[in-house]
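Here we start with a single chain on its own, the form predicted alone, put down as structure tokens.
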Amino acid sequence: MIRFEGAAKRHPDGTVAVRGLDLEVPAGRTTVLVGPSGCGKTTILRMVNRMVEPTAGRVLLDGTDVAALPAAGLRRGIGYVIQQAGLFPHRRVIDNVATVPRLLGWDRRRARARAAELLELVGLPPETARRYPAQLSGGQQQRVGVARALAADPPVLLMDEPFSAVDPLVRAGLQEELLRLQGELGKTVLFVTHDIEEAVRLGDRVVVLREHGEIAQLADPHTLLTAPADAGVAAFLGRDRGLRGLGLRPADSVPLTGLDPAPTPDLDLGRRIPYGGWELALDPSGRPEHWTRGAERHPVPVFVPSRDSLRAALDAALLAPSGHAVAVDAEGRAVGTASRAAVVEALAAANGTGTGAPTPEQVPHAGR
């Protein structure tokens, strides 16, 4: 566990970055610091590994004041991930990942074996190990950065806006990967972001900060979105916080209509299932290929009920030209569909009566 006790940072010119922070970061959970630029998020994070020394108060790691620990040894025992990965450009990927184990005295073979395991864990193919950072995409470099931070199996992981330098699609994939890794590893994660959507997606607890590191609200994502502490927090969360809340609710409550089991002339060519004037084309293995109507072809937005949120189901329903979201299993095979009306009814049920859930009439083309 990490605990801040009146931790403060005043710069030599008198500027106050953080004023008297009291905060507990529970073990094995992800705590996200979020707030506007200049509110002290990164300063708070760096107090933990003594990259910033507090000018008042103290920071405790498992009950020990970090100021009493040698800085170099402290940092080797804490994983640290920053923007743009911060990899050594002259070292191959496998040696980048093996850096901390080697500093801790591991022999080269053991350190490289651990690095190879972690590259697989973060979803990178084996051939990545032999490449240099410049030969990787931005998203791949960030995965290497996460692997390097995990190399010595540290109990604490500090992450300073690690995904902000990549495009939205890659960022979503990295967020999903972090959630998967945290589910397996259960690290104590302190994560900094300026993006409230990222905060509520990743955090078990979210700390909204004001100027000088003042805590405006500390809550779980659902409470934060549904009961902001004051008008300032509500304004920071944005007018679409209700939609963000859908991302916290599972999609497995959406009722599905089974796929038409009628045979087709040649199953080797897949199937086409009619939906009004549209047809859903499936390949021979049952994976969606496209929506088709005459000569028109459109992509098939999908959601995975066992994994995705109600927001993902709503997106799939709104983007589908037929008005039907296609549900798939973990292997991408279609298992059913849900109309926009069915998704909206599931939203209303999840929100409860009288909470302002949208009706089918309020959602574009609902029920078509």
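Positions refer to the first chain, counted from 1. We call the rigid core whatever largest set of C-alpha positions still superposes within 1.5 Å between the two forms. Bear in mind that the values here come from a model prediction, so they are computed numbers and not experimental data. What changes on going to the form predicted together with its partner chain:
- Once both forms are fitted on their core, a CA shift of 2 Å or more is seen for P288 between the two forms.
- With the core held fixed between the two forms, V254 has its Cα displaced by at least 2 Å.
- Taking 2 Å as the criterion, P70 does not count as shifted between the two forms: its C-alpha moves by less than this amount when the rigid core is aligned.
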Contents of the next structure:
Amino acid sequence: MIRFEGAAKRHPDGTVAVRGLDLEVPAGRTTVLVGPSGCGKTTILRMVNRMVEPTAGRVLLDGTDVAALPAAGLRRGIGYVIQQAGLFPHRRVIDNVATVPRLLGWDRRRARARAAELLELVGLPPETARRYPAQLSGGQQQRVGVARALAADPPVLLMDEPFSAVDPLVRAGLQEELLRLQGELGKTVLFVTHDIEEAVRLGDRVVVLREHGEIAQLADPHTLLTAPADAGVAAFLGRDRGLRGLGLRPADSVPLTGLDPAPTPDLDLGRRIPYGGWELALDPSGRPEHWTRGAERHPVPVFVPSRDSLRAALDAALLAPSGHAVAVDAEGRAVGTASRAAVVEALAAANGTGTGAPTPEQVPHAGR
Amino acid sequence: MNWLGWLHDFLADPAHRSGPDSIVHRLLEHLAFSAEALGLSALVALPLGLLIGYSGRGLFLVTAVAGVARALPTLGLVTLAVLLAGVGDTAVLLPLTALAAPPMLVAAAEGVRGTDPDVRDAARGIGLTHPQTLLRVCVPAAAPTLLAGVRTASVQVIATATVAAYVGLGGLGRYVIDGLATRNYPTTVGGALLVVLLAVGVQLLFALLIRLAAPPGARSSPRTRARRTGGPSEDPATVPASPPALVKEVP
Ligand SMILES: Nc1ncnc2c1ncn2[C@@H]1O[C@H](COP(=O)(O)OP(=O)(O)OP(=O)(O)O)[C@@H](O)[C@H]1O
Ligand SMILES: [Mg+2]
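Given the form predicted alone above, what does the protein look like in the form predicted together with its partner chain?
Everything in the complex follows now, all chains and molecules, and the chain you saw is the first one.
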């Protein structure tokens, strides 16, 4: 557990980066620091591994003041990932990852074996091990950065906007990967971002900061989105925070209408199920093919109730030409449909009960 | 007679085949005190430059040294050293050493200073100490710049070492000076040509080393790329298959 006790940082030029922070970062969970640029997120993060020394107050790691620990030794026990990955350009990927184990005195073979394990863990193909950082894409470099931070199996992981330099698609993939990893490893993660979307997606707890590292709100993502502490936080969350909140609610509360088999004469070609003027065409294995009306054909927006969020269900219902979202199972076979009205009903119900904190099981993507 | 004929005469002269005035002997002499001057200079300039570049303190010193060095007349320096120290090794070594220092000092400081700050930050952040960060991260990253500095110094020293002959030391300069003194142009031209060839050979050797020192991967950061392509062309096609392994003694 990390504990900030009145930790403050005033720079020699008089700039107050952090005025005095009291915060507990619980072990084994992900705590996200989010806030506008210059509000002191990086400073707070770097106080933990002594890359920044507080000018007042202290930071405790499992009860010990970090100032009392030798800096290099402390840092070898804390994973650290930064925005630009910061890989050593003259070392192969595998040796980049093996850096901390080597510093800790492991022999080369053991360190490399461990590094290879980690590359696999972060989803990099084995052939990347022999490459140099410049021969990887930005997203791959970021994965190597995460692998390097995890190499010596540190209980604490500090991540400073690790995914902000990659494109949105790659970022989403990396976030997904981090959630999976965290589900497996259960590290104490302190994660900095200025992207509220990322914060609510990754955090078990989100700390919204304002100027000088002052806490504007500390809450779980759902509470944050549905009950911002004040107008400032609400403004920071943005206008569509209601929609974002839907992204945190599971879609399994949407009532589904069973498929009416409605066998058609050409059974071998699958089935056609009528919805108003539209027909839903299924292939022989039961997977949706398209919505048809006369000669018109449209793709079928779907959602997976057990995995997706209410937002995904709403999206599917809005995009479907017939107004019916098609629910599919993990194999992509249609299991039912939900009309726009049905989805909206589920939304209303979710918001009625939605003021309490969701349990992790309820949060899509966050099952641990 | 044209200069090709002179060259033929120079090479055909039995005195240039063996003995104390042989080409091999003069070449080795030349290399020996060039290497000595470079080695001494590197011993001081490189560590100092690395420390200055890493700490960011004393950069004004680097700029000043570089400026003064550019203005110093080497021949004048040699003459002055001879007047002060008398004819002998020191008289030549001292100015040559002084000549070699500025490019290496500047390259070491600039190279280390140019290390990607994110890489340095990450190195410190994952637990490398300052010496480890300097030696394991900054120096390898700065290697191409560093080698370019050593190359400049080497070429300057090798060219200037020709004047060593003025004060009675050997080296390829002997041919040039003796040839001029006795109006034996074949010897002068031959000597001059050998100096040029040696300088070019050393250039090529360093071009190869610099290539080897740069980490593979085309997409280096713009900062390091700008530095890496700063020197003269390093076309692999111009690198000889077996470069003369002559300046290996230089640390
Ligand atoms: N070395 C320094 N000297 C003076 N002021 C500094 C220094 N480093 C940071 N600051 C100031 O401290 C404040 C907090 O900086 P910090 O880097 O922690 O912000 P941040 O929240 O991480 O911002 P960003 O989202 O842009 O990364 C800023 O106002 C910054 O200008
Ligand atoms: Mg920052």
